[in-house]
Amino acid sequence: MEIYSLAERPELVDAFLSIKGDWPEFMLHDPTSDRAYESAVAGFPELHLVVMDGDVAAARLHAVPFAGAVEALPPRGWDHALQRAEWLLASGETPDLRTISLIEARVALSHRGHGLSGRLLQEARQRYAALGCRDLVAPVRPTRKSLEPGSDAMEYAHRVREDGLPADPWLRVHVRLGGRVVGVAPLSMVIPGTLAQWRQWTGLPFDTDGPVEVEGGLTPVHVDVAGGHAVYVEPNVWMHHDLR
């Protein structure tokens, strides 16, 4: 398996796009994503990484340039670096690539299980490095904190095995390869929608007032009967790699 950059092999954008997640539906209509999860693979593609298993797509890494101090890391995560991006490719000002911000890591399901997110986070590290990248930061999403929604964010982003490393399984790839938690996003991505919406994307009836819990959800969904709408707020841990 090979990794490149969209910046050196451009013809590849289709197959970087066409990589399939396993995110709940509902997570597919976080409206900063639609506007401008794409725009930015186009605009900062020397930023975009994609592994090929010979013609097929196995995995890929998004990312923009952010800025921001590390010590002061907003709580909007994934919304507001894509909003940051967004802003530089209207704007149309010189991206400053001393801080970076990860937004996903994804491998196609059928090739899971084979270290592949480590390889590619460690890829990025080298090649973010040369591009004079000296803080890579990244929003992430802990994978198992779906398993218990209701617990605390930050208590459950510093938890940690009898070895010191992270319970979650992808804070310890990034911890394992350099990164450390720095703090928690609680508002890194804000999907609203109305009641017949949230039906549409859960099959719950959402015909309740107060939190409601999804599959797949990292917190509960609150849901206004009245109003006739229902926000999901999730927070994602900072985590951040010195690269100098």
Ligand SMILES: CC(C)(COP(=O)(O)OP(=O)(O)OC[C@H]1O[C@@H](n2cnc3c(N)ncnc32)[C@H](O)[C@@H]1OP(=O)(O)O)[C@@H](O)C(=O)NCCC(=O)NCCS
Given for the second form:
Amino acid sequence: MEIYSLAERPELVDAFLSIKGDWPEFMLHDPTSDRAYESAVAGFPELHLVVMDGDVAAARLHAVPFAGAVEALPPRGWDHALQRAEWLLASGETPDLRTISLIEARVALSHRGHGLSGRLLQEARQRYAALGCRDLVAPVRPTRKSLEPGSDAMEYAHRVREDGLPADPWLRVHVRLGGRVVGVAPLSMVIPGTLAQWRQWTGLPFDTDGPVEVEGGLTPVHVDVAGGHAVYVEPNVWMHHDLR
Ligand SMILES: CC(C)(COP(=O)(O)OP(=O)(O)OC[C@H]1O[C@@H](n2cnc3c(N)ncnc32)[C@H](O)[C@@H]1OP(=O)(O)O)[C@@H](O)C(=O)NCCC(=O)NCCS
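Return the form predicted together with this ligand of this protein as a structure block, the form predicted on its own having already been given.
What follows is the entire complex, opening with the chain shown before.
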């Protein structure tokens, strides 16, 4: 398998975008991602990596230039990083690559469970360091948190196994490669919808006020029946890789 950036192989952009995910439907309706995800792919091709297994796209990594102190990372995590990338592209400013934020790693369903995510992340660390990056940050979506949406996000982020590594498998991949849990981005992704939209996205009735657990959600959705809307506020885990 070979790893390329989209700056090296611009013709692989369709292969990059073609990798299917298994996000729950509601996750595909984050207004910030809808606007900014694909424009960041086109705008910062040197930060977007694709793993090719022959002619098949096996995995991809999405990242954007970032700015901000590592010890004061913003509560709006993913949405903040994408919004900033959108602003940077609109302004025409030359990106400062001393700090980069990962947005998403995605391994094709056919290639999961073989350690590809770690290989990709390691490659990203090396390539970004070569571009001048000193701090690689990431609003990480911990993959197993959806199994316990009621648990506290901060406690989950810092939960470790007996060997001291994170209990969550995706956080563990980061930490093994030198990442460090900085804290929680409590408002990383905010997905509002009408009750009709939420019913369509989840198949649930959305007919009572309060928290409702939905499949794949890291936390419950907040429902306001009289107001006719519901909002999902996803916490992510801010991770830092010191690339100096
Ligand atoms: C998260 C993801 C990138 C991991 O990619 P992968 O290459 O299949 O994962 P790996 O084979 O490298 O395994 C990573 C760790 O997860 C563990 N793992 C893999 N699948 C698992 C599962 N279904 N349940 C529990 N642990 C699992 C592995 O054992 C490994 O941990 P270990 O090294 O301590 O044993 C991939 O599952 C994916 O694309 N998911 C959808 C998108 C996503 O959630 N991205 C991350 C947030 S942006």
